[in-house]
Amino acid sequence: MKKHVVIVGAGPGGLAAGMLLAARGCRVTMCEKDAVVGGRNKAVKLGKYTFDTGPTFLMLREVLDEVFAEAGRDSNDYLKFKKLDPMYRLAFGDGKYFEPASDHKKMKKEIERLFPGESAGLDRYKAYEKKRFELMYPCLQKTYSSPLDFLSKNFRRAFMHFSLGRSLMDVLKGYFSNERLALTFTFQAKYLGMSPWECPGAFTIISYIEHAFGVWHTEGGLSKIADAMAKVVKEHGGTIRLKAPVKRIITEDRKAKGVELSSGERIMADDVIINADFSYAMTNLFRDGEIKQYTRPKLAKKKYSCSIFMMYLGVDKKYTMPHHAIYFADDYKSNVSDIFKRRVLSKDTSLYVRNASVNDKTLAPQGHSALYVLVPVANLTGSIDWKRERDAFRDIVLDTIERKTPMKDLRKHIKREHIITPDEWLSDYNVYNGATFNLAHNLGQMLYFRPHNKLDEVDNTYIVGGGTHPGSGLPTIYESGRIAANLLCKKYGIPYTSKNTLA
């Protein structure tokens, strides 16, 4: 008889999970609160435009061809993919900027073109951090339900290569002489929520991952990616119902026996995979108190990432920007201590542009473009009134925009916009704290001491998106997962062949 598996919420780990363990034969359901899959990694529409509600960059597209493969399906079936090439711009105050590159050449050429004499710093970088990652990443796909896992020979070779006690800056000034170039490889450090200058140095494999791998667009926007996964469910015979937000999980003798909906419908299973926001899901899918490892009181005093203000923008010109462009705020530094330390709004802010139309013809009408708007700020545990501060900082992010970047008329070609407050992320997304990027990850909240893919105290249910191990960005919520889906074979014996054998 097939394994009845539930999956709460149909982001992009429930969805990586319910694709695999359909594959392998389990009955599948998945409960998504929303009229459309996706999460975080859905589309948002305004009228002809078309726009990712989260995720923008596809990093480490191995992984997921990785899933796509172990579900018996070509990713390339379902998707159609554009490596970007320069990867993104980098602007400065001054008005310099820095594109750069996968390929090796191109970029030592970019880095002599801004920081003359620096790019041998760029050899010596690739050369250990691709051991680094080699090193680092099986300990990524390992779960971690005990202490004792620290021992595995995979954690023991990368241990050393930790640079404990070191920061993200303190690993890329050892390479490059330059802070600017150094920051170059570091903004990515805002959205696992902590600044550069406090962010563990191990973290220079995000860097790495993507001058080692590229970064990818996928037509339509990523959240096409989404589409393309819930599609592969369905195949296999997995029934996704969308409109259909999960109450609570009901538990009996501390195992979960299934979930009852808001409309009061129960649906009963042999076990079930949470992929809501983890300590929404603490805090509102179980009785209070049932959880006693993260009780209310427990998870506020867990550290959290940044919030982000989003804007969507549908515009009538089509401007002459890179796909992607991030422009530093004047003083960065500052910039960033206002976000993690102060909590408080920057007046001069740091902000990431896609600009996805130049390459992605079904975004926007012909002529038109449809603008991702991302500006880090501060999570709710500071005391920014957005009800207050919404148009004021709206208006603040616009003049930014019109002054830094050659968007110098935006306010005139907009016609359509969205915004997305920290507020929204908690009250429309119950997103904890509004913290996007979910739980922070310093050494304290990752691998054994992230929440575990299989939750300790309710037997039978699993945990997947960022807010478990291995952490937040696409890649490795897929990772998560896999690592569920295979967590969940392995205790029924199901039979599966898996890149990942280390769950």
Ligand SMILES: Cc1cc2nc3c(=O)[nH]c(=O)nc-3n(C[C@H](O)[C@H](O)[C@H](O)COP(=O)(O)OP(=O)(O)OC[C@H]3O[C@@H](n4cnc5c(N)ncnc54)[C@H](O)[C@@H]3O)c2cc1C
The other form holds:
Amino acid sequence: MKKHVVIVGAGPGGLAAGMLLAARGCRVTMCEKDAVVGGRNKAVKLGKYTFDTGPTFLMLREVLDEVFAEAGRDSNDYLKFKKLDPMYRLAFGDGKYFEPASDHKKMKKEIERLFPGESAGLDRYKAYEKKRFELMYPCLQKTYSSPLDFLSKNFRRAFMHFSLGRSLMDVLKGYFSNERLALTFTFQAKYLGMSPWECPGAFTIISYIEHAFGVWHTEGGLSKIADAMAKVVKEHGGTIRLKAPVKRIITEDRKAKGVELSSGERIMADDVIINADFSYAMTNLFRDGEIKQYTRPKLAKKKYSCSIFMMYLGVDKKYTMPHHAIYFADDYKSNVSDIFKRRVLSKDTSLYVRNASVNDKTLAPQGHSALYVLVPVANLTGSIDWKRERDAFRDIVLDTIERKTPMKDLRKHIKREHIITPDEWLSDYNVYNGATFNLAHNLGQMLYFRPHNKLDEVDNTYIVGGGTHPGSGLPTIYESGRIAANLLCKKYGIPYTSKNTLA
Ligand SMILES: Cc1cc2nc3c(=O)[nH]c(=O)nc-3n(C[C@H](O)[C@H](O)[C@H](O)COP(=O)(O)OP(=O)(O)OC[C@H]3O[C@@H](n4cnc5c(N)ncnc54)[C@H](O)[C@@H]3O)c2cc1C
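Same protein, different state: after the form predicted on its own, show the form predicted in complex with the ligand.
Whole complex next, starting from this chain.
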């Protein structure tokens, strides 16, 4: 008899698990609260303009390709990939900008253009970070269920490369004497929602991944990836139920038995996989106190990532702006403190503008652009009143764009607009604390200390997505889905082949 697996949420983590399990012969039912799949990876449509809600940088595409291959599919048959070169523009307060490329020679040339004499640091960075990545990535692919997992050979080999006690900035200053250049390798801490001065040094592997493997776009936006994954689930006989919010996980004798939808309908299953935001799920989908490890007070004490103020702007003009551009605040360190320490809004804020229409004609009508503006802000543990601040902050963001970017007349050209504040990440996306990148990625919340992909206290329950091991960011989220699928298949002796042989 086919095992029936119910998956709560059709975001990237749930879809990865769903396509693998459906391909391996399980009966898969995905319950998604929204009218479309993708979660934070779905599209935002405003008239003729299309935006990605969240992810815009596809890194380590290899993991996505492997998940497709393990589901018997070639990702190229579903998606049109474009490697970006240069990868992005990093603009500083004084009007200077830097455009990193994954091609080593080009990157060295770019470093010498702006930071003469510093390019040798790139050779040292690439050589050592390659080693670190090769040792650390298997630690992320492994499953952790016991502290004894830290004794594994892989972990012991990687451990001395963890740069314990050193931040991302500390590690990068070891390669580059120019602080500004070092900073250009740290903005990826955004994916983890952490400050470069606090983010563990070992996360240099994220910038390394970009520099070694490149950054990708998919035609139509990255939301097309979620659509493609959903298609594969269905091709293998899986069912995706939209507008089907799950109210609770049905448990009996500490075993998951299925889910109950808000409509009252009960769907019984052999196993349940939860993709909804981890801390939201623990506080909403189980009885109060049922999961002792993750009670409300325990979850409230954990560290969370920052949030994001998002603006999606359909404009009737084309600007000479690159695909991805990051504008650092004039006083970047103070801006970072506003987000992570003081938890207030900055007047001088960093922001990221994505102008994908330069490479992708499908996103906006001819002569128009679909602009995505991302501003990191404090999560909801601060005391910002977004109902009061929303419009004034919108003005600060537009002023900053008109002052710092080539889009001097942006306001005049806005035809459609949508904003997401931290309040809406919580209310519309079920994101706990509005912390868009989930639990923070400090070492005390990583690996064995991050929520395990098999829930310890309730049998037949697996958890996937950015709030679980290995962490936030598309490749690691796909890994979480693959780890959960592999664990589940191992339990039942369902045959499968996977490039991730560690879980
Ligand atoms: C603004 C932003 C920018 C980002 N940029 C990048 C980037 O450039 N590159 C990158 O790699 N990563 C990026 N990320 C991080 C990460 O890749 C995405 O957030 C990703 O979509 C998270 O996937 P997930 O599977 O963990 O959760 P989600 O995408 O949140 O999926 C969870 C799903 O569960 C559903 N759900 C919730 N509650 C219920 C319920 N009760 N019943 C049924 N369904 C439910 C939700 O509707 C959703 O579909 C970004 C994130 C954000 C927010």
